[in-house]
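Below, in structure tokens: the form predicted on its own, a single chain.
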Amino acid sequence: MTDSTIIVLITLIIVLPIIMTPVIFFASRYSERLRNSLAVITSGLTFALTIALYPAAVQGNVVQQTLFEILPRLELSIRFDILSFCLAAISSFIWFLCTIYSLDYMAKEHACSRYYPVLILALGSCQGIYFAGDFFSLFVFFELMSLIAYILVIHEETEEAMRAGYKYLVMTIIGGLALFFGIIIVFELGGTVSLGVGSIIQETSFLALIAFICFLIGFGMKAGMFPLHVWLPDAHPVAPSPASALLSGVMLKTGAYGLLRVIFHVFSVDLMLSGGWDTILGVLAVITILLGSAVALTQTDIKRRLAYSSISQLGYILLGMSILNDNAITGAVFHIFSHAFMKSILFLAAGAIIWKTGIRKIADMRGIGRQMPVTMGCFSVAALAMIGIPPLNGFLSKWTLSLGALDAGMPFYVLVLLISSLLNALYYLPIIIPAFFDVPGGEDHGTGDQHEIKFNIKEATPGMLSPLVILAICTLVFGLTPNNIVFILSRLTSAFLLLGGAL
């Protein structure tokens, strides 16, 4: 595949959803079916165009193209490498499935004429982040995505949604300012913010440390890193379930992606280690893992429990980044894939239950598995994978991260992963066991109002179940076959980053 072909495909991947946004908006005035069809077609085409780049990714092609110069040495540019392909591919795949899921889920919701254009515009901005060729371009798309996500968070327009949206917006502004300040420092120290020059900053300094902290704040806020996670538990539960799946399964990964670019393109492994900045990231990752898991235990609302679980799971990715060796980075990238599959299943399954029953309290879900076996079966597969039960993909993530920790002489991190797995079991098993089996007691947290669902409930529609089943199959396949395509891509991405990640 030629460089010009790659550039054309990337341009289409970014521009197509953006151009289709107003088309979808105006189509809603004439026909809901046309609007919905255009949304599905756009997300499907974006995924197909992204997958078309697979041969170039595995061959190690790296392409960077300046679109136009804004100021001397400051430009808008696009870039293709295996890291951008991996994130763009998983994002567009999940987006396509969530768009299909939305057709039935949103059928009885209000403001669909706003929801679908915003959904597609967010897709374009995410793809723009992954294919940005410099940190200024990345910042533009990152801020666009963050503001668009606010509209998804407040979609229900309830008082709770508006409060959550306000908190999210404040944190987004703080993160955006920090990110912008970090980019300015890098430009001052290195004379460029391009991703194609290797490590921009060559030595540690006070200003370089400030830039690192700014990037931690800017990207760490989006990734749900402690102590910047405070917006996440409120925002995810109030958003429509397909939007929750995208917020957790995809949009959180933009923060992780940004930090990967910072570590390997602004700084370097040697600089991170010599400055002790890997320790800063490692400590924050451990706190994020344990805090997210511990607080998830106390949540009685299904979507709030899943939201806190997302905080913990993103901590795994941050932990892999902090260890900075091949197995650790491989585990981190593979967990980006794994978490996208697993958490999307969990939020979509929870959404199907809420859509059919209106039930959100975990204590009220006894027997739901016998009423909605496909939905809860998919939920159970994802939950067991999140716990790390072998040979599911969550186990493969933790296994590879543990190998990386041992390679680095850090067995404490393995202990953290084991404790987190135990906590995961403690907050997932009380959901899935009573859902299928008659068990005494249960999770009522002293309220005494736990009961089994007695009335007749049917499964969700085929349009909602099919994305769940596809994602569950992916979760099984990518765990049962350790040398799967996703793991190979993760290994290739790790090698690319550790070799410098430059042109």
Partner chain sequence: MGPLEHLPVLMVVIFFCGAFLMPLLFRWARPICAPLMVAILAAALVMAIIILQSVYQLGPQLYHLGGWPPPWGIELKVDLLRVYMLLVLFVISLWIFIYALRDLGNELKEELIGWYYTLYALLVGSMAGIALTNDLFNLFVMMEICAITACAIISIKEDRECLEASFKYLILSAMGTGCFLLGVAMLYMATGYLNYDYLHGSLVEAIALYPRNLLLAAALFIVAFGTKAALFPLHVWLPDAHASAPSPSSAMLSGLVIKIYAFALLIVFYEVFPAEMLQGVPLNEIILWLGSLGAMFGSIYAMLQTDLKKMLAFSSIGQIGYIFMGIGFNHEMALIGGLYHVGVHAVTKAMLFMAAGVIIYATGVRKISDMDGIGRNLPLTMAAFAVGSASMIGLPGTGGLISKWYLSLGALEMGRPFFVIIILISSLLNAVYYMPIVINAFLYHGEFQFRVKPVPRVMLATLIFGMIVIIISGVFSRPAVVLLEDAVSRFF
Second form
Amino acid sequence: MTDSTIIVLITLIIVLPIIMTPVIFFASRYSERLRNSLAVITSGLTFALTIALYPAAVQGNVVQQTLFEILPRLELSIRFDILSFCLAAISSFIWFLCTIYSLDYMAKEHACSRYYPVLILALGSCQGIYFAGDFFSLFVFFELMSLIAYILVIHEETEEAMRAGYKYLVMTIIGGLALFFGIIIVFELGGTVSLGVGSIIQETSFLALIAFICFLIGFGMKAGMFPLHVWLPDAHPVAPSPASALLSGVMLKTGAYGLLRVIFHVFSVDLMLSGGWDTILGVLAVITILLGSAVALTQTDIKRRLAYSSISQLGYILLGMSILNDNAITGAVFHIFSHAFMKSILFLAAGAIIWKTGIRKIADMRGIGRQMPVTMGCFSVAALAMIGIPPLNGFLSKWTLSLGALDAGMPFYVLVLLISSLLNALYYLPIIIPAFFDVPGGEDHGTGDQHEIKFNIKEATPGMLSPLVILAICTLVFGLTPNNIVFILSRLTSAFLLLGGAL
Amino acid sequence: MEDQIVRLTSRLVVPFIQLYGIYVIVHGHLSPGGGFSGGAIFGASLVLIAVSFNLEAGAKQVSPQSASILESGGALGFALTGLAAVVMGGSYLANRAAGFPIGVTGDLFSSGAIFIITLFLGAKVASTIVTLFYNIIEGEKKDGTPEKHSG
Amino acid sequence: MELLRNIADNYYYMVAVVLFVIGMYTMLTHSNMIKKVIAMNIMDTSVFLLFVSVGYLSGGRAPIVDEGLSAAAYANPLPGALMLTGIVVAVSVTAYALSLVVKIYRYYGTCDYDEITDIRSRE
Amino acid sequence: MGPLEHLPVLMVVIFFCGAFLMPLLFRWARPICAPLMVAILAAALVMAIIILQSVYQLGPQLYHLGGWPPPWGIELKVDLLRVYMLLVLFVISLWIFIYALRDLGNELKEELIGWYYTLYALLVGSMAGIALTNDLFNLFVMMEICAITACAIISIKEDRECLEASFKYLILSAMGTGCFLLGVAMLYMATGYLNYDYLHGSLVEAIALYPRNLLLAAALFIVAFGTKAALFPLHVWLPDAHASAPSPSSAMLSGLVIKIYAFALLIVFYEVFPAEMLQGVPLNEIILWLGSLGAMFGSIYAMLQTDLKKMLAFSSIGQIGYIFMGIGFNHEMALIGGLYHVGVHAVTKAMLFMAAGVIIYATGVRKISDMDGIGRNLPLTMAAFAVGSASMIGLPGTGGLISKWYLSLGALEMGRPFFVIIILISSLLNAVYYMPIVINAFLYHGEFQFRVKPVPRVMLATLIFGMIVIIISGVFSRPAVVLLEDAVSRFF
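What about the form predicted together with the partner chain, after the form predicted on its own?
All chains and molecules follow, beginning with the one already shown.
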């Protein structure tokens, strides 16, 4: 694949959703069907275009192209490498499925003519983040996506949603400003913010440390890193379920992606290690993992529990980044994939349950597995993967991460992973087990039959089930076979990054 | 106010004040004074009439409308005289350089454009003083505030 | 002694500064609007005085050109001319300020700033 | 002398002629008043563009009024810096005037509109004069014309708040003038010159003879321009004045008038005072600190406001703080940032005030809390408001980001990352008070409670123009930045 083809494809991937946004918005004036199909087609096309880049990614093509110069030495540019490809592929895939899922889920909701354009615009900006060729463009798309996500968060427009949204917005803006500060410092120290020049900052200094902390705040805020996670458990649950799936499954990863880029393109592995900055990240990651898991235990609302779980899972990715060796980075990247699959399943399944029954409390979900076997089946697959039951993909990422930790001589981290897995089991199993093995209704286990009539619930529509099933299959496939495509991609990415990540 | 002495005195004095004002205006380039001082003297005479008689009598001399026209006209004339110099080929507000005739130093007409400008300025200042006076007084009258406040 | 002589030599400085400070103080501390306007004039006048005193030449003649006198014999006309403009400006500002005071007075029946604040806070 | 050489003075005179023509025309030929004003503003803009070209070709130009050379005559100077200011000035005043054509009838009595045109022309003319002059005393005269007309376009509305606000403004502005004139007297006593270039030349020697006088003069200038430009803590007059004025006046005052004084301070500090003079004395530092305090406190005060226009007015105090920071850093990058912010904030704040004017025109609502849900009734207006807010916060794609970018780079070059944090915190504060308005306007759960009049197309068109300019300033900032780089390079 030639460079120019790649550039054209990338531009299309970013521009297509952005152009389609107003089209979808105006289409909704004429017919809902047209609007819905346009939204699905757009996200599907974006996914297809992204997948078309696969051969180039595997071959190790790297393309960097300046589009437009805003200020001297500060430009909007696009870049293609394997890391971009990985994240763009997974996010457009999940986006596509969530859009399909939305068709039925949102049919009952209000303001759909706002929801779909916003969804597609967020897709465009998300792909923009991944294909941005310099930190300034990345920042632009990052802010765009964060602000658009606000509209998804407050979609329900309830009092609670508005409050959560406000918190989200304030945090987003703080993060954005911190990011801006970091970018300015990098520009000042290195004279450029392009991703194509390898490590921009060569030596540690006070300003460089400030820049690192700023990036940590900016991207860590989005990734739900402790102590900047406070917005996340409020904002994710209040959004409509497909949007929660995207927020937790995909958009959180933009923060992780940004940090990866910062570590490998602004600084370098040596610089991180010599400055001891990996320790900062490591400590924060450990706290994030443990805190997220522990607080998730105490939640009674299923979506809130899932949101806290996201925090701890993102902690794994951060941990992988702090260890900074081949296995750890592979694990981190692989976990970006696996968590995207798993968390979207969990949110979509929870959404299906809420959509069908209105149940949000975990305690009320007893026996629901008998009524909605497919939904709960998928949920269980994902939950088990989260816990890290061996052949599933969650296990694979934890395994690789642990290997990385051991390689780096930090067995302590393995312990953290184990404790966290245990905690995961403690908060996921109490959902799954009663769902399948309890009878619906209440404490009286023996006389379940009459309750069953009251709770005569069927599965959600096929349109909602099919994305779930597809994702569950992916989870199984990418876990059961140790040498699957995703794992290979993660390996390649890790190798690529550790080689310096530049052109 | 109905005071015979004030009225008689001001009626006697006003023509002289006005004449002096004009004198100061036209001799602006020869002796201290000029458009501003002369205009102020001239305007003061008009205010004096209005104060010592009543507003109608003052308005008979120079109506508020014509005062405001004179005001704009004076300033406009000043600006246009400056522009005329540009048209005649000098810098803005140029005098001799633009070709305004300069007489013999010491004569009344010995300053070219300055003389014209001073005249405009005098008209402008005199009418401004009158307009200001009317503005303040009329505001008082129209509104009809209680008497005790207008001390 | 040195200091005193300096002060005595530059007395116009002192007068100007004293006037300026009086004006500024009154302008900022007094709540009566008319007093504020007067203070504004005092302040401006102090500067005019200072400026004119710069151009003054003791024993110098009015700067009307006459044959037979050297340039050193004349007082510097420029500060005077400038201050004439300054006075015109000050007059127009004063007139405008007074017309504002009149109008404010019509609304409130007072031209004391504190009283106006009182009236407005009661509404 | 070719006709082009007279352009500097014509740019000022055309306004004064127009100003005095307006009352006469308004009496006899009312319909042509507004088109004539538009024509004058457009003509001035064209002249500024022509001058820009000739400055690029021939370098800075001097113009001597009446043919008298300095130090006796009044001198006008045109260089890139001034042309930039003039371009900003003319574009924005033309734009605001077009908006004012429709809005004035709403706010003023019919017979006062002619006078409003006069004042408007005088105001623009005097601001052009401030930008162009090369002589301190002429600067003083122009500043006074500007001050009086600026007060007058507030008090022309003749309600109580306007009168009080303009009186307060007038008094404080007169105090500023007094300080300025005293400073001028100090400089004149030390050097005998009033012309910028001559002063600059002779101050180097004078500084050795009269160090205290000259420092006092510099301090007085800070107070004088600071008062007039609402530099914290001399801003007390601004909120009332800008909030109570008719909306076009508010746009003009917040958009341009305070900027022109900041610009004058910049010229005096960089062009008149030699660099040696400011060594060892932390005058720049003072400007910098006051600017950053203003940036913080302006935003904090703005958060507490309930009235929309008052909030915008307080926000101006914060934003002018950035401009002063740009001046105070004494670094090329920061100065470019500050100057760029002059233009960006002029557009943004003018547009926000116009949007507020449209809201008041259409619904009569002034309170922020009453604006919930207004976005559905006035979508375009609130979109403009949203874009303006984005630029105030400094979101990417808007001009606000570019100026903050340069300011921050300047701060870092000077080794002062602390001030970058101040800039960021004040941006955050901006977000805290601008965002809720936009969000509640569009996403409020419920109906807007007030009756909505249809908005004239002209007003909406001006808002659209504003949005476009803000976005262009954020995306295609190169030409302006290059111009500013050329303009300020001679100071460093």
